[in-house]
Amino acid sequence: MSSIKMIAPKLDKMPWQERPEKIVNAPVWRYKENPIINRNPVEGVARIFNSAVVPYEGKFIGVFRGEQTNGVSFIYLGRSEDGIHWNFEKEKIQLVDEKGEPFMPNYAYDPRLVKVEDTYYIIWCTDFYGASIGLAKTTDFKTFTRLETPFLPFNRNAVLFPRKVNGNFMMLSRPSDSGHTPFGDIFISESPDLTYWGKHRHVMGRAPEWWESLKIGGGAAPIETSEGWLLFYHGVSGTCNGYVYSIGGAILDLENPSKVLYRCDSWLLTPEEWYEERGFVGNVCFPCATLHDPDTGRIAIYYGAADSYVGLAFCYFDEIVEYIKKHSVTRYDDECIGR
């Protein structure tokens, strides 16, 4: 049994099926009737995929990456009654600026969707002279404020912790280049206002381990803990065949982030099943929310699957921290504060 606790609010409702009966490897076990949300699962939407969600007035929301038809991504709302079946939006998220006039961006994909004290903020991958970091904000899901970009070209994969830290707001990213990039670390970085983004810190680099060997990226929001923040991340091997995409974990220092405490040296869900092989982009298996209850210690992960579908995984939060800490290695650029 762990000695870390989760710290988080009570979620007496969430997503959940009991595991089955035999395991192999990572506790982590798959919702049976993934996945949850197919193909054309909207009027000019082709794949939903890559998307987050959060509990919301007993329920649940979520921002979603839309392959529409023409082949340009957008992020979509979609609301469910029990985080399995969604109901979708038709029209993309209209974003404005902080005068209420339109501010779309070109493109927007890869959303994560976080709550920092009463506002939810949402965070893509845009278009600012190359692939960057878009940041948006919302308290009632009606209107959706769009902020100055964080950071300059070329980043991706922006995850921003659910509470400030030493007073500053923090968020994870993977500076990269504007393509389908070949390589990439985790890095961090603060700011006291969503606006002016500074002390950037590297977390963690691409390992020799062959899963995480080629690049690396941030995953779904961290979840605190009495000892660190529980991260799910995903990362990516190149193989004859293209790149696999895979999740792990790791669980980082609670007051200095860029410090990694533990480590998992194995993945804990690689590409495996029919929806996550086969797709629009096969092999990928890409983590982007969870949904947790303290009291009951479940986990649900959220993932994208083949660029093409969503699909759900489950876990136990005492039985997946012991598994990372049990088969955690890490190394000197790991260990140290990223300076």
Contents of the next structure:
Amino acid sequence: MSSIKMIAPKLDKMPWQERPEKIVNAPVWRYKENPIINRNPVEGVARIFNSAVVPYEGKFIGVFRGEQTNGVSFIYLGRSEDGIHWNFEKEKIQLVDEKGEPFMPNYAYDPRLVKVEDTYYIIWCTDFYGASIGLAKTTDFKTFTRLETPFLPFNRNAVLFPRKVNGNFMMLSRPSDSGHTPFGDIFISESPDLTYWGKHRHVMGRAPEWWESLKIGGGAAPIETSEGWLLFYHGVSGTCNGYVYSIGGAILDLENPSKVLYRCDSWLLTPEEWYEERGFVGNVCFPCATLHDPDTGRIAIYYGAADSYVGLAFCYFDEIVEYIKKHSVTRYDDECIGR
Ligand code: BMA
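Given the form predicted on its own, state the structure of the form predicted in complex with beta-D-mannopyranose.
Below is the entire complex, every chain and molecule, led by the chain shown above.
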């Protein structure tokens, strides 16, 4: 038994499949029945991908990126008994402001769903005179109250930490440009109240390693461990045939998460299967959430595949932490506080 501890609520029932006999490279393996969500899952929605789930009332609930048949993405609610088979609501999630008046964006994509204390927060990429970050909260998955837009445009890929650090909410994000952004580093910002954000710090940048040399972005909400915050993120390589999105891993300092303690020099998962290589946008593995259990050390990673499907991959947290540490390369930009 490893001495590394995961600090998270127990999760007795979660999707899991034991490791196949032979795996090469990182100790991460795909669910054999991937993809778990296929095309045309809901009337009017052509594809669901890049989506986030949490345990809820002994079952699972999620916020899903659905690309409608008009090509515009929005976020939809889904429920599942087992975290694998999902039922989606036909209507988009209806967002209201703090007075209960409709406060709908024109589009919404790449949602994350994170529980902090007793509230569930949705964070997504939205329109705010250009792409920026949307933030909403719910406690019952019936009323979704949209809060102040946390960041100025242009920004994408924001993810909240599952607890306050030093009394503040912490959000990773990736400032960007108005297009398909051929650059991008991960930053962190903090807020006492989810309205005012500041103390911005640089967390980590693109690396010389080619798989993540173009841009990187936050992925699943970080998992607290005794070694630091375990972060699954995406790293992008710019090839002559387009971008390739892989899943990377890093460990951030617990009390000062702008400091990267370890950063794996190689990807943990890269497009290899048909549903990752082929789709609306091929060669994309885009992590948005994990389910994890401290007792068994199991982690299930939910990732968007080829902007067309949702895939599941599994690992044991102590093995992945060891792997990241063993293959870690950090540089001054990672290690410093990022002021
Ligand atoms: C990024 C985001 C993701 C998408 C990826 C690949 O810019 O828009 O939603 O998965 O591109 O197309």
